[in-house]
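A single chain, nothing else alongside it, follows as structure tokens in the form predicted on its own.
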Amino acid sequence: MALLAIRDLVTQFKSSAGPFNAVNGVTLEVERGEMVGLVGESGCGKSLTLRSIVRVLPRGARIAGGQILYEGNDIAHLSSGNLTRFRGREISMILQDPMSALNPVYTVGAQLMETLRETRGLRGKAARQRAIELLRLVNIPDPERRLESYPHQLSGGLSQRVVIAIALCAQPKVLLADEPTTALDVTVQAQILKLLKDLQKQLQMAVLLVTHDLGLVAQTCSRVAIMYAGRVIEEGTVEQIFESPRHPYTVGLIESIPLVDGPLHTRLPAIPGSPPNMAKPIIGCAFAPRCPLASNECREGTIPLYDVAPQHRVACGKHALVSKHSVIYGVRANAAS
């Protein structure tokens, strides 16, 4: 049994046309002590999946239907007084941006001290301790002067360091990272990456990674699942995925990176046109419009997710016809032709 499964989530939101589906049917696993990644664009659904798990929705949200089942219990409709119990001590997340998750008046002592009373009834000299313990444990170095610092008193990588021990404070089983490394620059990336990656060793933690960035999910992550429009279009090993993409989604994206080897001033490939506006209804395949592959059937019913091979899964009728050699959207063109 995974430690976390999603089925069929759906999270919907309101508007003056009716409601949406801004997340549409996800269905996901975590095992214990894995790192999954979930990739996808801008708007796709990928942070909002994983506010749904801890019911962090903005407003006008809600879950609409399916099951987020946590060691085989549903957790998706549980009261407000078991969910306050139930963030931090079994689900961390950590969100995109440090500083504006650290609360700028009080010092990252306070902050931490607090999580730890709230968590783990932590008071006094033993709070201060085990904060210290944190920031040592995420490698923050002089931990004792670190907690008389005020946010605006680090910089963007200690700022996410600091958030993630206050994610850590219950020792929870599962950590949500919600584009750890977006304001922060390469370098910084890089050594907050390897944290998280080492922590989720030494800590045996499930971890459900969000990012955009594919080259990120290469380095860190064993399992990888591809979200479009709500909806999760292809699963399966890092390898796979890399080396065997069966969506032409997950094809255009791959092709869109550079290759570091590659000849200089190249052109990559670029998929046409744009996402769909999730405020409508979507009949059929929501890439169908973008999709060279697309036929009449695509764009009729819902596609439902085919095994192709062990762990790999894909919303595609055309699968059989894509691979990572299939000239999709072009060949890589010299930019001066």
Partner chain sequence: MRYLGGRCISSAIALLLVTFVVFFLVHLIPGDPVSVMLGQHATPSTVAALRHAMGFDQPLFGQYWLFMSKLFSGNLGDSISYQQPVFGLVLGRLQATLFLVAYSIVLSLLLAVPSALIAAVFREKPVDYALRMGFLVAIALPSFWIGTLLIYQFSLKIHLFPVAGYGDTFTGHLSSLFLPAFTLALGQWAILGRNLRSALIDVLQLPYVEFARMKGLRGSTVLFRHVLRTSLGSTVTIIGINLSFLIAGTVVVEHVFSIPGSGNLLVNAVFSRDYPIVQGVTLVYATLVILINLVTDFVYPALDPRVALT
Second form
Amino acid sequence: MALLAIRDLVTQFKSSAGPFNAVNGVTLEVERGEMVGLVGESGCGKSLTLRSIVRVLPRGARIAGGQILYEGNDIAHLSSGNLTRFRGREISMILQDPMSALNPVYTVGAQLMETLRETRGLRGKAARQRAIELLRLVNIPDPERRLESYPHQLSGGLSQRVVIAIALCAQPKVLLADEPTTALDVTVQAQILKLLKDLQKQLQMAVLLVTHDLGLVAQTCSRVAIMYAGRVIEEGTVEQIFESPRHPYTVGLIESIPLVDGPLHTRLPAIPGSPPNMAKPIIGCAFAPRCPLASNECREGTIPLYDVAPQHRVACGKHALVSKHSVIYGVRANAAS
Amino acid sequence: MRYLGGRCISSAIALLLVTFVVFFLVHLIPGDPVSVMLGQHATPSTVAALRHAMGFDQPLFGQYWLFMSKLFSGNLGDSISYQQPVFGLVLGRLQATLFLVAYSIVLSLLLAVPSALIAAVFREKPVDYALRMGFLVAIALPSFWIGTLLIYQFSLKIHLFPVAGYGDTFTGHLSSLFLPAFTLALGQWAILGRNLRSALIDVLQLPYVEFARMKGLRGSTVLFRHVLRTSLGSTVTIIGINLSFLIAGTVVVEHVFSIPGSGNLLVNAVFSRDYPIVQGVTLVYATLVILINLVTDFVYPALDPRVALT
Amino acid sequence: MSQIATTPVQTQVARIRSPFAFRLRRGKGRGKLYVGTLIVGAIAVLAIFSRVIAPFDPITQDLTSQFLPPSHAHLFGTDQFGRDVFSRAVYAASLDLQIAFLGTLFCMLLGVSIGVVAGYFGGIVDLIAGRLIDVVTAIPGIVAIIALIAALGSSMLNLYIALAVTGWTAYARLARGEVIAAKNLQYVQASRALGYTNRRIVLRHILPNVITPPLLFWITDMVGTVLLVTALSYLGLGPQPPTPEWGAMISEAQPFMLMAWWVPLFPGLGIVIAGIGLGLLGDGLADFLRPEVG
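Please give the other form, namely the form predicted in complex with the partner chain, since only the form predicted on its own has been shown so far.
Let us now look at the entire complex, which starts with that chain.
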């Protein structure tokens, strides 16, 4: 049994034009202690999927269907009081911009210790001691002094370390990381990613990493799920996804990763068109309008998830035709640049 | 710190200009101010004596010089109707006014903080609409009318509170000033409640509030420790800005409830043409407003470490 | 139409449950705007046609019909001099709204002019305007007005002068801020480069951009000014008896309150309803004009 299993999750937004499903049937599993990447373009619903798990949703959004199974129990329909006991203790989450995730009026120590008090019942000296240990765990130098710092006195990288320390206060079994490095300097990004990887191994903690950067996933994760227009359209191990992608969109994403040893000045192939308007109901495959392989049957019904290999599932009716080289977006050979 | 230094200087300039305005007030009186003050039955010799005492026989600049030098020794002239130094008279009456101001601020906070919290948490729900409607009505309520109705209901009909006065002891003050303070608090409730509601709504959507929930804090902890605490800065500012409005309100309410405060002193002085008192009260109130606004500027950084350290 | 026809029951239920929430929920302040316009319009009609609408003369006394409770003949009852409270309240609406409207209009003209000049020219002009604003805001509104009326004497003209002198600062602040923002807009800089006169730039290019916040504040300001003016006459410093005026009516009725509660009640309701109407109108307009943010 997977530690965390999401089944057909639908998260709905109210809008003046009626409700629309920003998360539209996500199915995803995370095993104990593994690191899974959730990849997609901005607006595909990957952040909202994470927020749905801990149910800290933006205004106007609500879970409209599906299950979120944690150790086999559905937490998608828990009362918010009961859910509070899950947050932090079982599943914790960190955000994109660490600077704004910390309350500006409290010191680092105060924010760590209030979390320890509420989730672990630690007070006074014990809490302080634990707070220092946590800061040490995330490699913050001189932790005793840092406890007295206010968030605005910290750099972006330090802030994200503090945020991670706070998220780990109650030793959660799952850490949801919503683009944890996007807001940081390039040099710091690698350090934070390494820290997450180390912590995952050291604490035997599952990490669900949301990013739009497939290259980053290749370095850190064991499995990957690709999202498009509110759905997971392909899921598999890193090897399966990178070596034998079975969805045309995945192929397009992989091709758009810049090669370090590739020729300079070649224009990266881009997938033509843009993601669909989520406010309208999607019939058939959401990717069909941009897909070079699409035919009429792609524009009808709902595309199921096909098991194409152990652990490898794809939502494409033409998956048998798809390989790394069969889907051509046509730009690579073009010398127009 | 430089900002606060600048605020001190501009406050001092404002205070200086206020003294000039207050000084100039008597020169707006059409005709001879001294004859107006003393009325028709004054003898020429008393008129001449008062004219000399007030310095009206000197050129304008000399008069202002005299006014200022007296001011620095705490002398605002003598009241005509009370035959007493104005400064002592105003200060003596100021106690009731300040008590009333503080009392109504406390009451309005007791009303505004819970209602703003409820409105913000249940945003766009019926209770929020009801509270916002309440704010809208409360802002439109004339204090003298609501005060009159409160006297009618709670003092004349069921004798719960005294009709007028200030009381002699602290509890006496609390009881006597409850209705007037409540009257003033209604308007303040609306202003503070509205502002705090929108401040809370802004903060509720900030990432650090989301993170506070994600890390497993109880809803009440998130609301009080994170949302309310960071919204209070704006409330302090609003109280500061509204203080002038509140002091203006006491003038009317003191009259309605016959409270022996400095506002009542001012209104009565207008009818007895006691211009030194009008000048004195105006000067003291303006000084209060300037000083308290300055204090708010100093308090605000204490509530927000980002401001304190930059 | 067909939708309404097919679901009459639900529509009814929704309306009965919370008529107000139902209207307000229609976003962008439309509901507030409707209700506010309706109230303000109704009061404006009462005020403008007070001579036609008021059934009795507001001033002539009739000592045979003192303190009559509200009835068909006297909708709001009669006062200590046997005058019809409804007629007096209607005449008072005319007077009070006129003072509030014109008083705030003068404040706005004065304030916007000072604000625009200060913001546009900056430097020493701005500095002087800033100090002026500081002084006026330091003296609590009604205190300054009382002091001015004490010195100038109580008359309609002096009331307007006192209102204008004390009430312009908020407009000046708003206009000044907007001008400073507008001054840096590209097309304003371009018209400077083209050598247009200051007057033309200010009137043709800056003012239209600047006027919205002061106009919105104008409506809110009227609420406060109605309260201010009625309070002044309650204190006896506004229009003198027997002129029908809401504040003065309440003040005159106070000694007889236990005998005739209706005399002070209705003028006060007039003030409150006018305030609510203007408040709704102002809020609704602000929501309506605010650029759409989420």
